[in-house]
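Only one chain is given next, in structure tokens, and it is the form predicted on its own.
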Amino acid sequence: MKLNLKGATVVLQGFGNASTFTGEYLEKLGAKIIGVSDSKGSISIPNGAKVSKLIEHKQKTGSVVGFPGSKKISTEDLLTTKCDVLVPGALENQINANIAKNLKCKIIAEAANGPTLPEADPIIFKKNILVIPDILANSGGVCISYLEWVQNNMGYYWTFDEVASKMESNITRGFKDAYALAKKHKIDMRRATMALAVGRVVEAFNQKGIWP
């Protein structure tokens, strides 16, 4: 996509673990947070804000709303803010067809489960917005659970860095494989990711003769 994350603008919907950690990692890569929300409301921060400062403000006041230099906006305005990366990391069914038509982002990274309605997917695909679907974008926990199972079976335990490296390797490979499939068949990333997942189950069934 030729998108440099250094200087890229990011909007975080939700301010729980998924969004805050996503924001922190993107921040380390040089991105700037220009919009955020929690259960109390949504805010626009044109000049950007550090995630640590937003966390500090929320701990003091109970919400990101009222953050210095911010303006309170609606959920729809937050989701349709012009940005490079939109992270829906709150509730399901947030991006419907109407919101999809007004999206002004380049990437949607689904940190929440099911934040995009099926009616919105074709619209987003036509707008050439890259979606990193939920079953791929927020699969870190599932990857870690698998790695814990492997360690328990072996009776041998890895360091945090080893576990993190193996998780990153799995997710990165999954993304690259899904992206290649999407490009090959000219389909959206959600369909590509589902096709890849089903294909792997079929492969396991054919090789083992049992459901994995």
Second form
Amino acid sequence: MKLNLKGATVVLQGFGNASTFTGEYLEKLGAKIIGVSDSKGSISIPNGAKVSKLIEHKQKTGSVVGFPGSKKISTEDLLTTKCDVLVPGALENQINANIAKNLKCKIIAEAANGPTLPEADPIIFKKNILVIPDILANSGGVCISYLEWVQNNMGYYWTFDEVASKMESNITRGFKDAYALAKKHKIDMRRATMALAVGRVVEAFNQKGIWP
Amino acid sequence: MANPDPFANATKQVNDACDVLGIKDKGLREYLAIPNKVLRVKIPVKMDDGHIRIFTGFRSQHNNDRGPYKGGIRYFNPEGGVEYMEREVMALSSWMTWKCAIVDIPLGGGKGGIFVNPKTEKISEGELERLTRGFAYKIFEIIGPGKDIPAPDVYTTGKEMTQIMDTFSKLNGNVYSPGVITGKPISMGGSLARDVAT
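Instead of the form predicted on its own shown above, give the structure for the form predicted in complex with its partner chain, please.
Okay, now the whole complex, with that chain kicking things off.
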């Protein structure tokens, strides 16, 4: 699978840690933010905005709403904006069946936990939208924790770049494995991700068996 | 409105995955869904004004077939109360098992927390430290670098991680044990690049 993010359009729901990090990361790969929201409301920015400028505006005024060149829109309009990547990074239960029907994105990267209702999954799958499910999309935290633990155990510490590249390879491998399983079983990415994980645990369990 | 049971939701996801994998054994399905151990502790804290307050803490150890339990400790007061929080940490510990397995790191799933909201309740820095160390004492026997390695979660930070590591190290015969917990500040054995990971 090839993804070129140069010129890709991105919508961020929520403007906390998860979504701003994701936004900045996608920006570095050449993507453009065209919609964003926070607790005060949602905005559309047809010409795009830099994450750093949005943060600046929020710090000054308390919200991203009112950002120069933006228009206030509803949450539903934000989620159903035509874009390449939708990042639900705010709350749980945001994408229901109704919103799913009207989605116009190619990829959903679930930065928040549980943003998609189970009723929406089959609809999203039918529309051929690629979902990077929450338990994979926000696994960066446990990967860095793992690498911290490894460094603690050996009493030797890596540089920033060493840690970052190890973390990235863990997550990329997880994505590739889940994607391959989704294709093989013709199932959505959420079920593929879980099946991959459960299969790995079962494999370990079978090796050990039950004792005592 | 009754809160949906988060643990029932986690269990459903395990069953769905078993369907995909063709796992029919009901016992194996239950083995995969139910945590290995759920510990519930009472944490008494002497408050600044002299009275004693009892807190409730949890540690759910879901699965360690692939490596030691791993998962956060949250300080939170969900709407459903203490009983709901227990179900919540059980569900979250299950998700940690799957999360670690997906990215193929040799760790299992755990989660824990204390029913307290340090953001909305008036609780001093000293009270919070006594609470954190009290909790670390109560879970001391079930955590460790090769057993269960907690981390920060909702409303906990590197500060609490340091206090837990320090409490654990001292109880552990003064064996320096940075590997008992992650999310520590750099000076305490934390890792670079944490600030870019979510």
